[in-house]
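Below you'll find only one chain, the form predicted on its own, shown as structure tokens.
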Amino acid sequence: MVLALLLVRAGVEVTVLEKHGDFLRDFRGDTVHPSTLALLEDIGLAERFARLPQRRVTSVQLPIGPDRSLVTVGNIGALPGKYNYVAMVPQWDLLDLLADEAAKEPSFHLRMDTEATSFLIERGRVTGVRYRTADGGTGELRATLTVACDGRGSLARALPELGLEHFPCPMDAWWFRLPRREGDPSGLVGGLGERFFTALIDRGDYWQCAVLIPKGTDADRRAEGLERFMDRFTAAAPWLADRAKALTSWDDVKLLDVRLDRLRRWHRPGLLCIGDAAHAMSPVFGIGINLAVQDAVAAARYLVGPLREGAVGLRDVRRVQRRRRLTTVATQGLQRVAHTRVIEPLLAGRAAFGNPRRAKRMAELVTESRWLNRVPAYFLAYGALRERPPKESLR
């Protein structure tokens, strides 16, 4: 949707296919980081976005050391500039805002209840897609360029020439909600339990809770019973013990099969992959959606000229991958380090970094140093590389 908005403002004809009838789904990537907030200001949507219901997170706290006391390891609020927070905004509200703004342009077309089912390929070039509508209708849509923004289940990932590369993940994730009360901690709060790690996101009147469990243990853990799980959970976050009965059914606990992978090639003639379609991210650091947005901004900047001319060559789509690949590799590299040095040991019942006191001392050094404290905060806020939208898309 970001890519579509930037392109239609520059006069490019764009059609977005959305297989659902609306955007009202329980997204979990509801974090809008400073990189995306700055983009919204660049394109004149900051005021409209600020009016959306939201919660602002300015710090990341983790339980570190033998006593598992909470230590602030990322103080986003200490960063200079206007956007020194992460906005927690329902993703459907953000999508509605972008779609509404794009609809002001005559070259924007949004087809709801329409799912792309396969690619049209002619003489080795992707020339569009076949689609199916909710009422069973089918059709074809031809395009100068097809952009796969359809996530880690993308049609493009079945193309063998793109070369999907997988990396091991030690965990899966459970997601659920618990009530939030006055006196609770604020921001993004971590907790350690019996072979699981919790991340609690402050959403104002409730906590969006993520629990990382060892990979492939979902069925076994559910078989132990919900009461046993909540006992473990409240041992990790004792200040939530008074809400242990709020979760009444496993139906309220959703499983995320965590993956970390990327395509070796994000393109072929007539096709470009961005976001999770090109690189599925771990939930570590919670930056997947913001990397995808930055992919979209870079793609718009490199492709607006060729698209306005009506001819996009292989060189054009290659430039997008070259621009974004290093950021992707670096981010996934840090996520892999977090998997092996922090999450995997914790899920196996061992200390992160091999020694709890050493881990706490490292965290204290980060906390006590004005500059070291800004490094994880800046990475969380902006990632490794910030993109600027094309001048043709500015308002």
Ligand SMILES: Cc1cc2nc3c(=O)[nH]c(=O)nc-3n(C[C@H](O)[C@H](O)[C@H](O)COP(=O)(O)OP(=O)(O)OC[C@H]3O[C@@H](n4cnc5c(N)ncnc54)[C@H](O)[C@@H]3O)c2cc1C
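Rigid core here is just the name for the largest C-alpha set that superposes within 1.5 Å across the two forms. None of these values were measured; they are calculated from a predicted model. Numbering follows the first chain given and starts at 1. Compared with the form predicted in complex with the named molecule:
Domain rotation between the two forms, with the chain taken as two rigid parts and C-alpha atoms superposed, amounts to 9 degrees for the smaller part.
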Given for the second form:
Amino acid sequence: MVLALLLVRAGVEVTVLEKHGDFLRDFRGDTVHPSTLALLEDIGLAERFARLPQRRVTSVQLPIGPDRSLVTVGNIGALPGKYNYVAMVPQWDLLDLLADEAAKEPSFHLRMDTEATSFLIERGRVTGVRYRTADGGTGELRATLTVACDGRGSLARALPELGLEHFPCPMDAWWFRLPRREGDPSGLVGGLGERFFTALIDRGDYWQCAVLIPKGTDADRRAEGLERFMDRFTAAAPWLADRAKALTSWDDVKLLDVRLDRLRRWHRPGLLCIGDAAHAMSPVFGIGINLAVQDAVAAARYLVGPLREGAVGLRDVRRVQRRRRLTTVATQGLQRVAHTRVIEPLLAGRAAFGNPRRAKRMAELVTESRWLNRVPAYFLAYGALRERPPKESLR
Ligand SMILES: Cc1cc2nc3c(=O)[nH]c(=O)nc-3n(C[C@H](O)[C@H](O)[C@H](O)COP(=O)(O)OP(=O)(O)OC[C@H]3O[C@@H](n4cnc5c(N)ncnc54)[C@H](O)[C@@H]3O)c2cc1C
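Given the form predicted on its own above, I would also like to look at the protein as it appears in the form predicted in complex with the named molecule.
Every component of the complex follows; first up is the chain already shown.
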């Protein structure tokens, strides 16, 4: 949607296919980072965005050390500039805002309830997609360039020449909601239970609860019973003890298979993959949305010219991957370190980083140094590489 908005503002004809009838979806992260907040300002949407219901998070805390006390490792609030926080905004509100803004341009077409089912390929070039609508209709849509931004289950991933690489992930996630009450904390609240992590996101009248469990243990854990789990969960978040009976069945708890992978090639003639379609991100650090948005901004900058001329060559799509690949590899590399050094041991009941005292000393060293402290904060806020939108899209 970001790419579509930037391109239609520059007069490029864009059709977005979305297989669902709305943007309401199971939880996939609500984080809008400083890089995206700055982008929204650049494209004249800061005021409208500020009116959306939101909570602000300024730091990330991790349980580190022998006592597993919380240490602040990413103090975004200490960064200079006005966007020194992560806005927690329901993703559908942001997508609705972007779609609404794009709809002001006559070259924007959004087809909801329309699922791309396969690529049209002519003489080795992707020339568009076949689609199916919710009412059973089918059709073909041709395009100068097809952008696969259909997430980690992308159609493009079936193309063997793009070469999908998988990396091990030690965890899966459970998602559920609990009512929020007067006197509860606010914002983002993390916690560590017996072989699970929790991240609780304040959504006003309810908590969106995420629980990380060791990969592949969903069925065994469910077999232990909901009551047992809720006892452990409320032991990790005692202020929620009065809501231990709010979940009545395992049907209220959804399993999300966490994956970390990427394509070796994000393109072929006529096709470009961006966001999770090119590189599925783990929820660690909550930066997958940021990366997907930055891919879109880079793609808009490199492709606006060729698209306006009606001819996008392999060289043009290659430039997008070349620009974004290193930052993706670096980010996924850090996620993999967090998986093996922090999440895996903690989920197995061991200490993070092998030696908890040394880990805590290192974390404190980073937090106490004004300059070192800014490195993780800047990385969380802006990612490894910040992209600028094309000037034609600014307002
Ligand atoms: C458990 C979990 C928690 C996470 N938490 C966070 C977080 O807090 N912060 C963060 O930044 N990241 C988080 N992430 C990562 C984040 O969700 C992704 O990196 C991000 O959503 C990628 O955006 P995207 O636009 O590439 O893909 P998606 O957000 O997956 O969007 C793809 C879109 O394409 C549509 N679609 C799919 N197939 C088709 C088709 N064939 N035809 C038409 N439409 C189609 C889908 O309906 C969807 O709307 C989390 C990931 C997981 C697994």
